[in-house]
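What follows is one chain in C-alpha cells, specifically the form predicted on its own.
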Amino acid sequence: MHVHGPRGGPCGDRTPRGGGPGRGRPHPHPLLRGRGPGHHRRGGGRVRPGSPEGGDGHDPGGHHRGRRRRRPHRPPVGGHERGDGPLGLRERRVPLPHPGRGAEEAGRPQAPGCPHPPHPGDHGPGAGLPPALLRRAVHRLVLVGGGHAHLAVLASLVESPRPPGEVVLVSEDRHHWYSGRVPAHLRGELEPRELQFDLAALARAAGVEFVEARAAAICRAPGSGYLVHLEGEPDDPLRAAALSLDVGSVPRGARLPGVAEHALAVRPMARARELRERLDTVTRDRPRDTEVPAVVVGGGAAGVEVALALHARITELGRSPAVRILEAGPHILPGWRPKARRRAMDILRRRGVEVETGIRVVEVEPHAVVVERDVGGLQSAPRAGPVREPGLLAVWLTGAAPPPLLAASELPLDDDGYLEVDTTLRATDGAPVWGGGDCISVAGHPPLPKAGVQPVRQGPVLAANLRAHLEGAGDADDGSGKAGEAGGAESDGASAGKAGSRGAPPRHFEPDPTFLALLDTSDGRALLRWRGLCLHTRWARWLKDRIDGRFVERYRSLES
C-alpha cells in the first residue's frame, strides 16, 4: 500500500489506518509503511534497458520477495566500463506513468512534500529511517535534469580529468532537445535526431551514471545530504551528498481546464515532435484550399517563432493557414524595445498571422479555446464574458512558471517559487545545492529572461564550481575512496563543500538581461535584436544557423 500525504503524494507523513509491517502496526518510516515481510514489489523499479521483460533478468514479472532490487554497477572513476545497456553503460530506467506528457507540463506535482522522521538529536542520526536507507552509499553529486547548463557540466567531465567521487545524472528523457532548432523541425526541415543530444551517451563518455526517471521530490537526509525521490519509486530514493538542478520551467497556466488534455506545447522541448506530428495529421485531413485554424497562446519569442513556423508548414502542405496569437498582456514580445516589437508585428501582418492582445484563455477544448477579453484594452478593467474561438490546434506557449518539483522539495526558494542561488550558482542557504537554467533565480538581481542563452552562460560557471566542490570533497574523504555512508554522510555534505571552497576561488555568474536575440521567421530570414539594433535579413538567418550548428556539433562530438 502506498501512503499518500495531505495532498495525495507518496511522500506525505500520515499514518495509514490498519496494516503495517507484519502485525498491524505502521512502519516507523512513512516511505515504507504498509510493507510487511511478505510484501511483493510490483512492476516499476529501475529497469536496465535490454533486460528481459523490463526486469533485471532473474525476475521476469518484476516481483521481489523480501529483498531489494540490486543497484547496477557504476563505472569506475576516470574510466568507462561496458555493461548491458544499449550504450554499453549500465543504465537505469524508471517507467513514467504518463508517456509523452509529464507531471510538470500537466501541472500536477506527484510528491508534494517530504518525510519528516524524528529529529536526529532525539535518537541519533537517521532515527526513524529504515536501515536499508541508512546503509545506502552516498553519491557525491547528483545532477537533476538534463538542461543546457548540465550539458556544460558533462562536457567538462569529458574534456578534463575526472574529480573523485560518483556522479549521477537523473533525467526524465534520455535526449536533450535543442530549442534553437525547434522552428525548423516544425517546418519539416529537420528530423528529431538533428536537434537532439543523447544524454545517456554523454553521461557514459563522462563516466557518469545515467538514470532515466523524473525527480518527484528532494528531501533532506538525516545528518546531511539529500534524498532524491523518483516518480514511480517513492520508497527507493537516491542519496546525494550534493545536488545540482537544471530542470527548466513549465508553462504558466498549465492547470487551467483542458490545457493538459487538449493543448500542445514545446516545453519540455521533446513535445515539439508531438506538435509537428499533430500539425501534419490535422492539416492533411483537411480538404485542399480550406482553412486550418491554429491558436498560439502566448506572444513571447517562442510564440512568435512557432506561429510563423505553423503558418509556413500549413502553406507548404497546400492548405490555407489561419494562425492567431492570443496574448494576455498589452503587447507581444514583453521586454523588447518598441522598435523591435513593431518590426515583429509588421512581419506577422505581412504573413497573415493575426495578433490579439488583452485576451486571456481560460479553458481549452478539443477544437476551440474559451477566452475572455479585456474591456477597453485595460487589464484592470472588467472582463467580457467567455467566448469560444475555433482552433483545430491550440499551442500553449505562455510565460514560464517554476516546475512542481521545487515546491515539493526542501530547498531554498524565492517568492516566485524558483531555487534561489547566489552568483556562484549555489543555494543561498549555503547547502551543497547548485542550479542553473530556468529553474533558478539569482538573489539580489532582477529576474532574468527565461531564454536559452542564460543557461548557456551559466554552464561554464556551474561546471567549474561543481568540479571544485568534487575535488574538495575528495580531499576531505577519509582515504577509503568511497563516499560516506549513514553517519559518515556529514563528511561528504556540508563539510565537503567547505573543503572545496579552500581551493581555487569560486567563479561568479554575472547576470545580464541583454543578449543577442535571433528569431527564426520561417521565410529564409531571421529577426536580429541587439540592444538598439533591429534587422530582418537573410544574413541574420545565416548567423543563427551557424550559432545553432556549432552548439549542436560541440556536444555531438562528445557522445561516445
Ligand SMILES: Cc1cc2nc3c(=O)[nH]c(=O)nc-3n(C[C@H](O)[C@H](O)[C@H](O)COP(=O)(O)OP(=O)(O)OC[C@H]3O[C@@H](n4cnc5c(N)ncnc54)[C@H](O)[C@@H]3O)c2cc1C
The other form holds:
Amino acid sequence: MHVHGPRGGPCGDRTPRGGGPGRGRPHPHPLLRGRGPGHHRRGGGRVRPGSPEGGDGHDPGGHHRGRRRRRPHRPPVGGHERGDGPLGLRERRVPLPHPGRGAEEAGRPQAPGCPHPPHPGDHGPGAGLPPALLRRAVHRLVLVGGGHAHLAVLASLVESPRPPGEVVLVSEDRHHWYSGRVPAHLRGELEPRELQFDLAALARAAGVEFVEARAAAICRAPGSGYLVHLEGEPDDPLRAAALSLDVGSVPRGARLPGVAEHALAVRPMARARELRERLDTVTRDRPRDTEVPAVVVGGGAAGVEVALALHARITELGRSPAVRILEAGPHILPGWRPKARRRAMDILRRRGVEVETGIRVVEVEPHAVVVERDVGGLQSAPRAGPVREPGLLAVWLTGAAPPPLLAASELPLDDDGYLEVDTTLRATDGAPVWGGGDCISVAGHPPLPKAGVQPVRQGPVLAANLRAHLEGAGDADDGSGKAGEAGGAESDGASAGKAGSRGAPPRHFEPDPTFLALLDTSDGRALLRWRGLCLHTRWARWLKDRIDGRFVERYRSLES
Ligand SMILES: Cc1cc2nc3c(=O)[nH]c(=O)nc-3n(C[C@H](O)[C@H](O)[C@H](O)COP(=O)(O)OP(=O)(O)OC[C@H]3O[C@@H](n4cnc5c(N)ncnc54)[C@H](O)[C@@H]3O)c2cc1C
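Mind giving me the form predicted together with this ligand, seeing as the form predicted on its own was just shown?
Starting with the chain above, the whole complex follows.
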C-alpha cells in the first residue's frame, strides 16, 4: 500500500498566504539572500562546536571499492567557485532549537509542513528567479541527510566529471558520524573528530551547496518539484526539482515518558559525544567502592556493543560497573542464528553484563527506569509491573523506526512508514525522488536489516542513477528553464532514462539481507558473524579495524 502525506496534514494546506517566495514579491528570492562564505545564518544562531576537519567512517561489509584517485574540483554548471554561491546557499546554517536531538525525540510538536505555500502564480522550482538562475533551479537536486549512501554520491561528484544541474546537501549536522567507531569513542580511545566526516568540506570538494539544517517536511510544489521545509524556517522552503533522502532512522519508543528528557542515545550518532561525557561525569562522581548502575534498553547489535563499551569504560575509570541489557523480545540479537546468539550471551555473562529479556521499559526517570515484565514468557498484555529499577544512566538503543520527516511529507511510504523505492532506489510512484539507507524499503523485497552496510552497497547505485537523472535533465533543457515545468513532478525526472538522452539506463540494487557482522566486544577482540560462521578473536577485531580504516581513509581523502 502506498501512503502519501495526508492531504489535510502537514502538506495538505494549500491555502495561499502572504510571505511566501513568489513572483513580484517585494523582497529578493530567499535563495538569493544571505550570501557569503562559511555557514549561512538566516536568523542568527551559533555554529556548534566541532572539529574543523572531519573524521571517520566505516564499510561494515567491505563493499566500498571505489577509486581512490582524486580529480580536480570542477565547479558546478553556472561556474561559481567555492565560498560564495550565486544562490547564496553554500554552507548555509539554520540553527536547530535543540542541537543534536530531533524535535520528535524531544517530544515537541512536529514542524508544520507546508504552512506557507508559494504564491499562486509561482510555478515550479525555479519560479521567480532570473532566467540564468532559473535554469539551475529547475534542475536542482536536493540531497536530504548526510548518510552513508549520500557519502558515495558526493564521492562520485568529486571523482567523476560533474553532471549539469545544481546539487544541494541538507544535513542537520555538519558531520557524518561513523557508528562503527562509537564503542571505541565510549571507551575513551577515540575523540569525536575521529568519528566524523566533515560533510561541508566533502560537499565543497564535490561542488555541492551545503545547508546545515533539519528538513521538517517535504511537500510537492505547485506545477512540479518539491519544497523542502527547514526546521525553524517555515516561510523559506528550499526548492527542488529532484530529491534524494538518506536520513537514517530513529529509535523506537522515543516518545515514551521521560525518554527524551532522561535517556541517552546514539541516534543521531552525534549524541554519542553526549553519552560519553555523561558516562564519564557520572562515573567519576561515584565513590570508588560503589557500583555504577547503567541500563541499556535494547539488545540488538548496537545494544550489545554499547553495553560492553560502558562496562569497559567504567572499569577503566576505576569504578565497579553494573551494566544491564533490558530486551523486550524473547532473546537478544534478533535475526542472528542461535549459535551466534549463544556466543554473544557467553561473552556478556563472562564480562558481568546482565541480560534480561521479556522486559519493557515504559518510562525513564532521572536515575531509574520503570519496567513491565512479560508474564510466563508471553509477549502480550497483561504484563507484571510497573516496577522502578535503578539506572544512573539509561541508554536508549531500541530498534529502528522511520524518521518523522517521512510521515510529515508528501512521499510514497510503505506500511511501516519508510520511503518505498524500487530497485533503482527511486520512489515507487515514479516521482523524481530517490533514497538510500535505513529510511527506505525496497518494494517487493523483505525489509533489509538496518545496518550501515546497506547504504554502503546502495551508494554506487544511487550515485549512478542520480547522475543519470541530472544528465538526462540537462539534455531535456532547451535553455528556457522550462524543463522542470513540463509535466509535473512525475514526468520531471523521467528524462533520465529516455532514449536519446545522455543519461544512462538506471542501475539496479540487489537487496541482500546477508552481511558480515563485526561486533566490537571492547576486549581487543570482535565477534564475527558470517552466515553460519561465528568467531570471537583478535583477528576479527583486526579485520574490523582494517575495514573501518579503509572507509575512513577513502572519505577523508576527498574532503577539501
Ligand atoms: C552504536 C551503533 C553501532 C553500529 N555499528 C554498526 C556497524 O558496525 N555496522 C553496520 O553495518 N551498522 C552499524 N550500525 C547501524 C548503522 O549505524 C545504521 O544502520 C546506519 O548508520 C544507517 O545509515 P544511513 O545512511 O541510513 O543513515 P545515517 O548514517 O544514520 O545518516 C543519516 C544522516 O541524516 C541526518 N538527518 C536525519 N534526519 C535529518 C533531517 N530531517 N534533515 C537533515 N538531516 C537529517 C542525520 O543527522 C545523519 O547524519 C550501528 C548503529 C549503532 C547505533
